[in-house]
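Here's a solo chain for you in structure tokens, the form predicted on its own.
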Amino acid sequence: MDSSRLQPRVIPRQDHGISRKQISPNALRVLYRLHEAGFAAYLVGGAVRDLLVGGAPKDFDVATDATPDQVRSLFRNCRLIGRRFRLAHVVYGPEIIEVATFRAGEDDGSGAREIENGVLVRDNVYGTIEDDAVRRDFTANALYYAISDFSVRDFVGGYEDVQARSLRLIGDPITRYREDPVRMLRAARLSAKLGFAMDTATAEPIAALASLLEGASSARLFDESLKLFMAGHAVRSFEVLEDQGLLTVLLPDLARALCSDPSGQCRDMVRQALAMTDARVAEEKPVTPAFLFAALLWPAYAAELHRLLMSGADLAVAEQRAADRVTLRQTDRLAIPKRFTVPMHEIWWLQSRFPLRQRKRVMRLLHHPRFRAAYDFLELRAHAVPQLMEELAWWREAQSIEADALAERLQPKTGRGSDSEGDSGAPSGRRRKPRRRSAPRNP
């Protein structure tokens, strides 16, 4: 697309409803500083195209035609970050805003622009607004609301698409898909996100190229795997992801389970985690990624460990071993960090402890740390599977109840002591052959 024969659409303030009062005031001083010192200065991307549809932007970014160095002469709050791409960031207090200068479509020889193998991995040539819009991936997001007369500004027919609903990429979708495969998820989270369809041109080239994904950095997937997850349209990106054949490369070992399930168990699993991600996510309560990938990957790991429990492995070594292969696998895709795989693994490993009732364990079993993630996920494998809903109810009367009169009823009625553990009547001069304990019910 020839940016220089782009011919703006002006949409004034009385036709597109979108008030400052709407914007961050922390944008608004930016936009204006920008403005006052004889810069251009834009809100730009998804804050025009939420405002567009009646949302309430979290983030909020400028565009302009100050280079980044001298967005920080303006702003003695601002650092530049990125070597991809360099940015401006103009701190205040919790929130950034990302100032950025325009970018241009061309190469101009400087070097600031490199493409490895098809892939943009750096750019930093700068240039107008016109190439700045055409540079941009969807059209919805390629709106700029002007601060110096308060209009919307549209290169693209972005407006139109807002108003269709309609996900539409720039210029030639398989080019625009090469230069960053990453597009591909960023297309089906935006089309779960705000409900848009795909245009036909956007969504057909995504199932043959969606390998290409394999290639893209694990830290970046991960990232975006959370805003897939984790940003309230859970259920939804996961519908699409299935559609579009991204899941399969995303996470390989669920889409393998998916596949073989015919009971629907762990489909029904599945959707109700993403459901219950939602549903916090919409009341502003906390969610964790440990927990979500737990359940996004149980399918996998409790196959696993009953591959290596029929190889005649003991529960623990075949738990540890099931729980690393899994995690391995899914790492070399996404980059799950240490600090959700570890309690991921937790909460694994003590569902196979909840059908222990004797008494030194169950106690042990309620002040552990992670008990009552443990617990969630119970219910969670207990919404899918209605056997476990017996050792649901049970686990649920132990937490009401007191200590005291919980470790009583446990006390077991009969023989004159206990072992080690408080699950016996057995008496004390007796050695009972340890039990082997069973592997959790998939899901």
The other form holds:
Amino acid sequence: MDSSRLQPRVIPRQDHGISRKQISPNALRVLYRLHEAGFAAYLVGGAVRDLLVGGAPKDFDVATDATPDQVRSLFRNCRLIGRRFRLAHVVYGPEIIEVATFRAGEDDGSGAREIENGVLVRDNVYGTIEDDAVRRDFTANALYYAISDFSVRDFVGGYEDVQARSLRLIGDPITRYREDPVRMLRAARLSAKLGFAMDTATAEPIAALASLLEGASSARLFDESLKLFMAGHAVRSFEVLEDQGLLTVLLPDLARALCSDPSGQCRDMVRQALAMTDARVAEEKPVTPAFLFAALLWPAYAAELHRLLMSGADLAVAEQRAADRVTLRQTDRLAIPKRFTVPMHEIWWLQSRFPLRQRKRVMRLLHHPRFRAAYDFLELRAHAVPQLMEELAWWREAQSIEADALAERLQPKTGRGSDSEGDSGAPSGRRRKPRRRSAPRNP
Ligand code: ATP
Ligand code: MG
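Requested next: the structure of the form predicted together with ligand ATP (the form predicted on its own having been shown above).
Zooming out: every chain and molecule, the one shown earlier first.
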């Protein structure tokens, strides 16, 4: 898009409703310092968009005509980062204000901008504010709040789109998705997060281009998946991903399992996991990717485990192998770090221990460091499979009883000493048949 002739629409202070009180004091500090030094200084991107729709921005980004080195010379607490995007970070304790120099969308031939096979790999050509606006992804993300007069500057029709709750890519959607396929996931995420409808031209090419995401960096896709599922709008994200044909590339095993799920149990369980995650985020309780991915990949794990057991594998071996296979396939697409896959496996493996009620096993499981997560996971499964309710109730009660009293109740009523083969009572004292360790039901 030729940005040289773009005239901004200027929305004056009294018309847009953004007040400085809503802006982080540190971001204001950065804006004023740049402005006083004679540079252009704007709040830009997600923060302006979120303020316009009444949301609370999670970070404040600044755009300026000062080069990164000029920015550094203005702030003691500044470090320069990035190769593809050279950026200044102004650091105030835990808060970082990102300051980016206006960048151009056109190649100026200097080599600072590199495109390989239509994909942007390096992008350090500085430009005007107009250039900077048109190289952004969505019109709603290309609004500039000027510290000089507190107006909002709009070069691409973003203000109107925000008012209309519409998500629209800047420029030709197919070209923009080819340049950076992750924009398809950003479209899904922002539409879910903001409740914006995707403009037709923005939504239409996604299904056909979704497979381009297979070439995206798995680390970047993992980061995006956290923003999709751990930011309080997981249920909506999931719906949009499915509608747009993006789930198949992001979580191929899950998408397959959902296709062959006549009872709808897998879907119920996954939706419940996402809804629980959203509720926890809303209550500002911690959420962990280990639990979330345990749920998203459980249908694949359970199916793989079933296959291995049918072919005669021993349960422990089958569990290990099923977890490894599912994880290997998924991490090829999303680089889920080991610190999450290790506890994810433990959550899975503990599921087959819940049916075992011998005293020693019960006490060992209750003291397992991953017991609580595994129990919460059992609850999730029980939501979709009502037959698990009895198991869930048993373990709920087991946790509510003092350890000594529980051990006493689980003491074999007949026989001498060892509980390894004997009867094991329910925490309520009921006598029950010994149960063999069995594979978890799906889901
Ligand atoms: P969030 O609320 O999740 O932070 P955001 O829009 O601020 O959403 P960021 O990843 O913080 O997302 O990006 C900041 C800004 O950078 C965006 O608003 C957009 O203008 C621009 N941007 C980010 N990613 C891209 C991209 N892939 N292509 C073009 N512009 C992008
Ligand atoms: Mg942001």
